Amino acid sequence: MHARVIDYSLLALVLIEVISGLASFLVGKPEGSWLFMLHGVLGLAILVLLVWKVRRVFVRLWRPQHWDRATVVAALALVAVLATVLSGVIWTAFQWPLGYPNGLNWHVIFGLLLACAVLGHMALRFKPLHRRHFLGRRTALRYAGIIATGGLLWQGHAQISRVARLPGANRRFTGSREIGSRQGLAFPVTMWMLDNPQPLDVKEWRLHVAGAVAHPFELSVADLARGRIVTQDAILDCTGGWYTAQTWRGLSVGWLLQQARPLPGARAVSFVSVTGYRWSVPLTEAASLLLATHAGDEPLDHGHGAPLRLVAPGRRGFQWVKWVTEVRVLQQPDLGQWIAIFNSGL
């Protein structure tokens, strides 16, 4: 392929990988598994372009005396792409390393660094791409071959993991490993960003139901038992790379909404933490959710979100708001939640 086509193709694939990788953090239902498959196939397909790229610039990379700023950035990009692909392969095969940062965290970090390096290299070595560089049957066939190779590598990786019975063979479609399922509070305590409040005083704590409702009200901890208590099996799939399946017990959000009577035009329900962290879901979905007080037979402790945490099946863990103090019915989408989840800990 023409040198410029290789460079622009690498840029396009890296940007697609960043977008699909970040978007995957919003996917918690099996029908969204195609996004993870696409991410894996295209990520491994980058290796084909990388081989062509390195063959062309190897002499320059091998002679540091000929380096300029663009060459330095290109070398960083080479290291970053190898680290990104390798960390992804190791995590999905061996679920290693654990702890924090774990293999998935490193994969994300390396991927973001790679995107910065590739963008920097393109800026320093910018050359326009013309139609004659990429039009033609041969280029189309090469692209088909690149994607097919990525698919073969992805499928081969999955088959090897199954045959060798590697830890990653039992991962969820999101890449998460299982931990503490059906064992009460045995699953990890994680804090999103900088959220780390002091334990709440249950005597002072109140749950406020407000917003676009006819009858706003509040509940104390003692009042919770007088509401509609329900149980629900759901998987908490944390974007930190683990998941746990539990039977959750707690207060029906549908019951809260029945008591509050949302006004005409209500579209969504926002669940607000004591830290200011919040997330919203459509009104129709909210009615089927619960605010958990127990995981299995164990009451939630502070680290796991007591006195109430949202249980939202099919959504990723960062959307399961902890330490809920307010249920607010909305008539407009809450775009500010995208800021709140990053600055609430401050």
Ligand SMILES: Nc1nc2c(c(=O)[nH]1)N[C@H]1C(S)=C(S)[C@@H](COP(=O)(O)O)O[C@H]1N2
The other form holds:
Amino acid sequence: MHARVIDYSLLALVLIEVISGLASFLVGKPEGSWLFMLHGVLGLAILVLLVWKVRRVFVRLWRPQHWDRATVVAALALVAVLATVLSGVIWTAFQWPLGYPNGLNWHVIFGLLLACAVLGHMALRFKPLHRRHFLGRRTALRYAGIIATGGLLWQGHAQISRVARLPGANRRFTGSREIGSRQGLAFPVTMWMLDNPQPLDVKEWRLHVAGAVAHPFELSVADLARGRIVTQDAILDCTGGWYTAQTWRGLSVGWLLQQARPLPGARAVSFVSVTGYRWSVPLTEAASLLLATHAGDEPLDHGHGAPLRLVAPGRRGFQWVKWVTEVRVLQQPDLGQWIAIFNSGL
Ligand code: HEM
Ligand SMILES: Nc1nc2c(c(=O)[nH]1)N[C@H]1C(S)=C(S)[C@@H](COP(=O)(O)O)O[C@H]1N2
Ligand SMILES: [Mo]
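Follow the form predicted alone with the form predicted together with this ligand, if you could.
Full complex below, order starting with the chain above.
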């Protein structure tokens, strides 16, 4: 393949990987597992292209007399791509290292650094791509071969993990490993960014049900027990690489909405934390959710969102808003939530 085609293919694959990786944070249902598979296959296909690329630039990297300013960024991009692919493979095989940052956290950090390094490298070494560089039947064939090799590597990795009983063989399709399922509050306390509120004063605390409703109202902690209490099995799956299966118990959001009577045109329901952190789901889905007070038979503690935290089955952990103080019915989608989840702790 023409050198230029390899370079642009690497750029395209890295961008697809960063986008599919970040998009995977929104996938919590098994129907979406193909996205993780695609991410793995294309990520491993990058290794094939890298063999060509490194063969070509090896001489230049090896001889300091050939270096220029752009070489530093180029070398950084090479280190970052190897670190990203390796950390991905190591996490999916060994689920290592644990703690914070764990292998998946490192993978995401390397991936974001890689995106910056590749864009910088491209700006410094830009050369245009022309039709004549990639015309021809063989380019299409080689592409098919590269993706197929990525697929074989991915399959091989999965088989070896299974046969050797590596810890990663038991991971969920999201890449997460299981922690403390059905053992009360034995699962980790996790924040998406910087939220860290004081424990809420249960005497002062109120849940406000508001927005586009005919009958806004509020509940105190004592009122909670008079609402419709429901239980639900659901998996809390954090994008930080762990999950826990629990039987959650708490207040039915469907019941709250029945009491509040959404106005015509109501489309979504936003769950707002005392910190300003918030997330919204479509109205019909909201009616099936619950605001939990308990995991198993244990009352939630402050870290896990007491007195009320959202349980949103099939959605990733960052959407399970903790310390909820407001249920707000919306007539428009809430784009501001994408900012609120990042700046709420400041
Ligand atoms: C920066 C954003 C990224 C995020 C959020 C992300 C996320 C993930 C996740 C969740 C997994 C685990 C999937 C599973 O268990 O099957 C994974 C694995 C992997 N990722 Fe990424 N990733 C990112 C960037 C990248 C990039 C840029 C590359 C390639 C250069 C890459 C290559 C891989 C590979 C090779 C695996 C292992 C697949 C396997 O061996 O089964 N990732 N990534
Ligand atoms: N208000 C608020 N709710 C939040 C978060 C946060 O930072 N602030 N973190 C989310 C993330 S990333 C996860 S994985 C779960 C973790 O819940 P846990 O601490 O009970 O395990 O809460 C979610 N709810
Ligand atoms: Mo999370």
